[in-house]
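In structure tokens, one chain follows: the form predicted alone.
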Amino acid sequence: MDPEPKKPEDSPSNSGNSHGPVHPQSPFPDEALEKVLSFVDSHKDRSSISLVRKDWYNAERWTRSKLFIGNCYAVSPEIVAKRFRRIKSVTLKGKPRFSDFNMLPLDWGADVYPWLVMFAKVYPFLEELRLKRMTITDEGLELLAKSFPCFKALSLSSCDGFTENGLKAIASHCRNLTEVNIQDSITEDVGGGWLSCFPENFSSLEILNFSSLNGDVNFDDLERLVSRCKLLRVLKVNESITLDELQRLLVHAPRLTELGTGSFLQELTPRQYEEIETAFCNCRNLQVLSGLWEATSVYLPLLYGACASLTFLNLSVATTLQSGEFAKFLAHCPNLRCLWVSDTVEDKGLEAVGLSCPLLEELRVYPADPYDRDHLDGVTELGFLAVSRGCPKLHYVLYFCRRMTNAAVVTIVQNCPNFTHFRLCIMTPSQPDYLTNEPMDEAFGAVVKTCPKIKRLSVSGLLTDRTFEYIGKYAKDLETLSVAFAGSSDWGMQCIMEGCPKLRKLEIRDCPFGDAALLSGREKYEMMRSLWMSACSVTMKGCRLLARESPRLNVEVIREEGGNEAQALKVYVYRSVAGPRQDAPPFVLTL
């Protein structure tokens, strides 16, 4: 739920159980209201509903189960309390995404507890709770654990806090489990100790994901879980588990549709061989694959079994595996839609994407080592082009390269035309087009110019303030825009703003943009859910004159120690109508 202008009072005439008479000018009775809004299940459609009159207003807050808040700031939990009060599912995001590359540290907020207080009060029916950039301490896995009786899914996605106790408590209270899923999360030695601690008689699990938990787990624990557990239909296992034991838990799995490989580093015997074969090939349902850590071309014939339905390919964390391994994988896996590898794949795997991909709709390929500048391996734009040519319906791609040109650029938007996303990462900052020395303008200019669909952007290179003023003038549907070390000055970022209607989202970083650049938005960030500025030219000076000329506003200042006091090196503004944050911590300054 993002923050909406602030409403009519409304109260129902009585808990919402009855109904009254039609309102005036109103051509719907309540109740045949309420009952065609409990078929519209999406967020930003029940929030456009709630904005037409008053009795939609009333209506839709109370038939809404399910609640998306995009900004855990945007708005507080007495608000949402206030207004919705049949909630069973919740979708709640913290942190802004810098933090994923250590831009913020670990005490800047985002703490979850105080809103388990309020469901706890408000929402004793709570079934799930799904966290992204979240901080969760053990204390409040241990409240959601002992509050809820019906509680049914957790979620925990880049989040941080908790520790193997807090685990403990989820599984040995929460009787309905049916999802724990762990991705991403920044944990330190949690293993799997909690997975003893289901009751003996559970069994409900259909979804277990453990992949980035980096302890060990008690295999026998494991096994006996999921031996119960006869719904399971994605299990996501840690770098822990052997490939001999992954054969055990697959006997006990016929379900699975989504799975999460352990290590593939481990000698085998012609029998163990033989028996992890056969368990895979007995995947017949198996849609989603990922993990493979250390996998090798010993092993990978291992998978081709259960590779011919797959729809979803994630080998971004198996960085040992070469080019030509993974051109004879492919051949096996003619039905994929999505794929998401490593870079050690090279030009020559990607070019393999493209003669056995032909289905293929989003690519994503991330650096094996994002810090090692002067490693020239990886991939290029040739990968790029290769995959374009072969796959007309990628729509989404995030690359990681070390190099591009602005001609390469051209050629894939004019393969693949309904490009939704493009989020394109040369990893050397302000890399010009390495043939000609020319800025990448013309690249990202006919990205936005050949593909009007095109929602989220993330731009890199060598780029001047024309790139920005081709966003401007043909990006009209773009909602996420993120821009590092580009830029020429102002004008810019002013282009952005006057010329992205749909803009929800803006992330930059080190660029010259300053104090003219920031207030051109003023009157569009309340219609945005944020923006995110660090390392640029804006001033304390700029930033207060922001807030004080837009009160509905957060505008938030990280200060670093020994910093400019002029300066403002970190700036996060988002709208809210809870006002500024009671928890911000002393190098959080709210203006």
Contents of the next structure:
Amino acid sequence: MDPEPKKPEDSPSNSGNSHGPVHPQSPFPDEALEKVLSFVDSHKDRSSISLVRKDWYNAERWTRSKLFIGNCYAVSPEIVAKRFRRIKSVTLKGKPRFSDFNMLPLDWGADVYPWLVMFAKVYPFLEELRLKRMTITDEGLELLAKSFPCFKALSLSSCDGFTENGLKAIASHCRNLTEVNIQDSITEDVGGGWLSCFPENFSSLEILNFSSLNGDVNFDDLERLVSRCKLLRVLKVNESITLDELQRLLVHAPRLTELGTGSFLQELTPRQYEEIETAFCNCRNLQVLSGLWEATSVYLPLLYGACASLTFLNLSVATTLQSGEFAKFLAHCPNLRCLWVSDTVEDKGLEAVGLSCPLLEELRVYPADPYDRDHLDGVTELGFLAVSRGCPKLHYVLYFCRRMTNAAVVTIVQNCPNFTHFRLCIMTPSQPDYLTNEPMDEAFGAVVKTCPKIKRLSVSGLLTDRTFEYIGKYAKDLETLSVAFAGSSDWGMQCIMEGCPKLRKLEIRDCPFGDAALLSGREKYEMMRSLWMSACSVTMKGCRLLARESPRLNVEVIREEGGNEAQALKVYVYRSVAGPRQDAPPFVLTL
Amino acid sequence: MDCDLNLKATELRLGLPGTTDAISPPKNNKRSSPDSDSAPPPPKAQIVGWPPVRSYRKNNLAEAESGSFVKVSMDGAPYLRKIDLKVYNCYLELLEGLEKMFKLTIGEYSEREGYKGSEYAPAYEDKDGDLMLVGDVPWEMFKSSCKRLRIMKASDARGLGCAV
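For comparison with the form predicted alone, please write out the form predicted in complex with the partner chain.
Following is the full complex, with the preceding chain placed first.
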């Protein structure tokens, strides 16, 4: 994609040309340019820089040390290896987001192994690897552990494919490790024995997060590890660690800035209670607190001493928390900017948020019991309203609720016009405004009309094409849109494809959008990262047509058992310079 | 009612074998389990991937809902264990299993006095998050409402299972 009208031989993909020290039109020598560029970190800036002219492209590629690949299939290891020669940090993202919700078959792909093979050859000084929604096997972790003597940071978010053995290899071989950060990873039971594999003289760890792995740990080994890693600032343990064990860890690491506790359910003696209370009081630098499994009113006060500097509180797995004790707790957290809770705190709890957290910028309310449709508890429009009244700086919300009204949303965005991320999930599909019984079109219309900075939107409830007319017309900065059980006809999706100039990611499920809608975006998809459409009215014919017209797009259909041959029930479209996937499993058809 | 038949076979009580005293209701103020009140609700079809909650979170919930494998903690022990409640048919079997697993003895249960004559008493956390003494409710009710087991020091367990 070359927006600059340049001579053909200046095309950026032509990487074989050599360059002299100074170009006739360039005001400065390459060395100076490279020096300046070495200060540019953002990959978006670097991307823009590389498109200016040929010598800038080359200077940029020699000086880039951090690689960000938002879709691992948009490019190949070979292409990357040819272009960049000095990479120290890699971020790779794989599967489409709906894989988090079990909508992708296992073995769909996004295995990082081929990338690791390439990195081992071309980037021996690799220090960081950050993966999101990728598969990394034990073989991959072993290759990683043995190939990079300078390796420092491993971050796995929503990844799968590994067991304890892979982590053991990392712990045993990576002498300079500063970060092991495993979040939301979907794995089989991963044992905790790997924590015992760090050598006795290993002490460089600064970040340790194993909160999402549910294996039991040898506590003595963990305690020894924590005590000798004097630079540890982030510690997030899993549910198997008890309160009194946590106290012993905190004694060794009072300078923590981020803490994820273990289980909060434990009968404590008065002496233990006092010791734990003291340990938390000594954590004066705590900014982030999470964990608190099974936290109940009895032990929440233990945390009060650590809350003064808290800016991010994650209570999303504390599903036994009730509104009263939650409100009392919040009174001790005046500096909160980011709060994640379970809907067990109910509207009353959210009222307390509105009263106690004037600096709040981000709120996420997760359902404690999402599959119980008879369950009438949780939060409603009232809770959201209360927060919007008390927290004018609110700009990021993820809200799972069982009922909502258009009027409430209109008021909410009037109270908080700075929304950048508005993700509303009314949990019963296609549910109308519960007071007026009308579609929720006006609610989302209000969001896009009142919030000019909206970047991410998730819509729900009963929605007609009108919602998409509004979005297409007003949401000029929108980058990510998630749609489910919404719309009336192809026109809805067409409005999006013809509006929303900055759209990058579109995910749609269970909507009446067919081939005409799919094809209306043919010119847009190359400017986007990806499109996901499942359970819509798209056919194989439509997909083939799109594929034929767009050589730089991969149009993939995921075949499921027992489906109608002509239908395309799961479609994933993404731009790529690497051509069709080489590793596609038999149920993925690239058209 | 079904409950009566089960109670007789599995209830722990002091008394001579063969006596048939009336079974007293659970001694607490909790609302009765929905199971005993009405017919079970019709199963709702679950839509795949909806609501869009991460599998990781779902695992937290699935554990709570499947009900048959529960964690067992013992006060003072560093590790938790896990047992499958489905394997046991009555309280006696469960307690024997716990005694073997943790190498301790649990005293005899009485409605009035809980577990007398031992260092430890078995408690459990139910669906509402309350800490209850094992043995107070009928076995089937216990199995469906038990989320987690905890072997407490008997001294700490005084106060659980007393009439309110």
